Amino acid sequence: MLNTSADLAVVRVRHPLKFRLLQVSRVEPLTPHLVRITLTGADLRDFISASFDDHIKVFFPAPGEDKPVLPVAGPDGPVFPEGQPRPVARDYTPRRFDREAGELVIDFVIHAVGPASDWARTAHVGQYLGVGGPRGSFVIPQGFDWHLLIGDETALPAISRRLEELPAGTRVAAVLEVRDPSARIEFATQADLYTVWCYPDDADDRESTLLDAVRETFLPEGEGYVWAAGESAAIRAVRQHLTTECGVDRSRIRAASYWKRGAVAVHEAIDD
């Protein structure tokens, strides 16, 4: 049966905003640069994550504190307690949610410096984190003729989840830029996966490294969808290439900046 435009329509789903206090139950190093943290808690009973690239706001305890200060959901967004400093917060992908087990999994990329990396590097069972959201989901159908997934290390959790969820035999290519071969991971998937790994020669080479790898990637005929996330300038360059040089319709690309060189806590869609 041929897919129709209705079958391939992207759907946006909104979720009630809620903030949850959760506790670490497992810590698993996946690579020298990636740590998996499993969280549990009664607050997860109504947690919802409908898409592989959902993002949640993770709140970290202040130095010397056991638990983070959490806001409550007000009519215009989060409302923090008066007289208390706001906690450090960063955006992360829900890597996996097991409702039956009551477990939420988040994979943390370890950078040289930063409050989230510092916390994850020394995380241990029993510690507390706060989680807000997700506020909504951008649900991309699985029935396209092909899928192209592009990203750096920060996109690995979302890409891994997508590959796990795609049906057997789905045609998919993944173009991935990581700092060195030790950052590569194995993907659990039933999809027909073609993977390209690339490594920047230096920190200033990220934009061209990922773009060059995408340029060399074959785009097949048929209805396809591209998902790309990572450093802002690199993903903008990739998106520009796909739309202007490859003729991919903008409506068939979801691109996001997960971080931006020289900036702090950047997480935004790229759609201009």
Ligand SMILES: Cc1cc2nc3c(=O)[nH]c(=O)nc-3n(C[C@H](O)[C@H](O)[C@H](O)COP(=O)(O)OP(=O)(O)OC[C@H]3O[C@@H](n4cnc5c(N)ncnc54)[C@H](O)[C@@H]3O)c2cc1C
Contents of the next structure:
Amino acid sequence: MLNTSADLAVVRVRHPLKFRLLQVSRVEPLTPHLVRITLTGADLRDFISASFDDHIKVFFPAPGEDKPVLPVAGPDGPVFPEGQPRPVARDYTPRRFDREAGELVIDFVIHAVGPASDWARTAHVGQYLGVGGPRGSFVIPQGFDWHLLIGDETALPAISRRLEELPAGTRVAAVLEVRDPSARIEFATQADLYTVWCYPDDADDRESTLLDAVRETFLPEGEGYVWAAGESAAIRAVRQHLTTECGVDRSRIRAASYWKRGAVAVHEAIDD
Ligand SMILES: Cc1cc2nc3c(=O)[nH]c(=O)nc-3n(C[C@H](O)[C@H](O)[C@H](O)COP(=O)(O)OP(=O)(O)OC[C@H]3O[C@@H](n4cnc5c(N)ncnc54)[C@H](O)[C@@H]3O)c2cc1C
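Follow the form predicted alone with the form predicted in complex with the named molecule, if you could.
The complete assembly is shown below, putting the previous chain first.
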């Protein structure tokens, strides 16, 4: 059956803003550099995540504190308690939500230094975390002729979720940059998946690893959609290549900085 343009239109969904206090119920290392944290709590009852690239704001307890300071949802966004320092917060992907079990799963990349990574490195059952959102979802239809998923380690949770959710037989290529082969993961998918793993081999030219791998990737005929997320400069370069040299229509690519070398807590949509 042919897809119509309406079938291939992305849909934006808004969700009521809510902040939840949750507790760690499981900690599982997936690789030496990626740890899976399962969170539970009564607050999850009405949690919604409609798309694989949704993001939640994770709030961490201040040093020496048990629980994070959490804002409440005001008419114009979060309202923080007066007289208390703002909590450290970072963006993460709801990797899986199981309403029946009341469990929310987040996969944390362990990198050199940063409050979120440091917390995940030593996380244990019973610890508290705060979670805000998702505030909305950008739902990309599944019915494209092909999908191209591009990312680094921070994008593995979203890409894994997308691959789990795509219907059997969907044509997908995934181009993934991880630090070394020990950081690779297995994907559970019924899609028809072609995977390219790449590793940075030159510390002075880190932006080009992913770009070089994408350059070698063949884009099939038909209606496709590209999703890309990871380090800011690397994803900018990839998007630029796809839109200018490969002729990918700007409406058929969603690209985002999930982090930026030398900066903290960066989230930028790349659409210029
Ligand atoms: C929408 C969205 C979804 C995301 N989903 C996930 C997810 O599911 N899992 C996940 O692990 N991350 C995810 N990220 C990325 C994560 O938010 C960032 O990596 C974040 O900066 C980590 O916080 P931190 O406190 O560890 O480091 P920060 O305090 O933010 O940064 C400290 C230093 O570490 C560097 N840095 C930050 N992240 C990395 C990294 N991954 N590798 C190497 N250096 C880094 C910074 O440039 C800075 O120099 C997501 C980001 C966005 C915007």
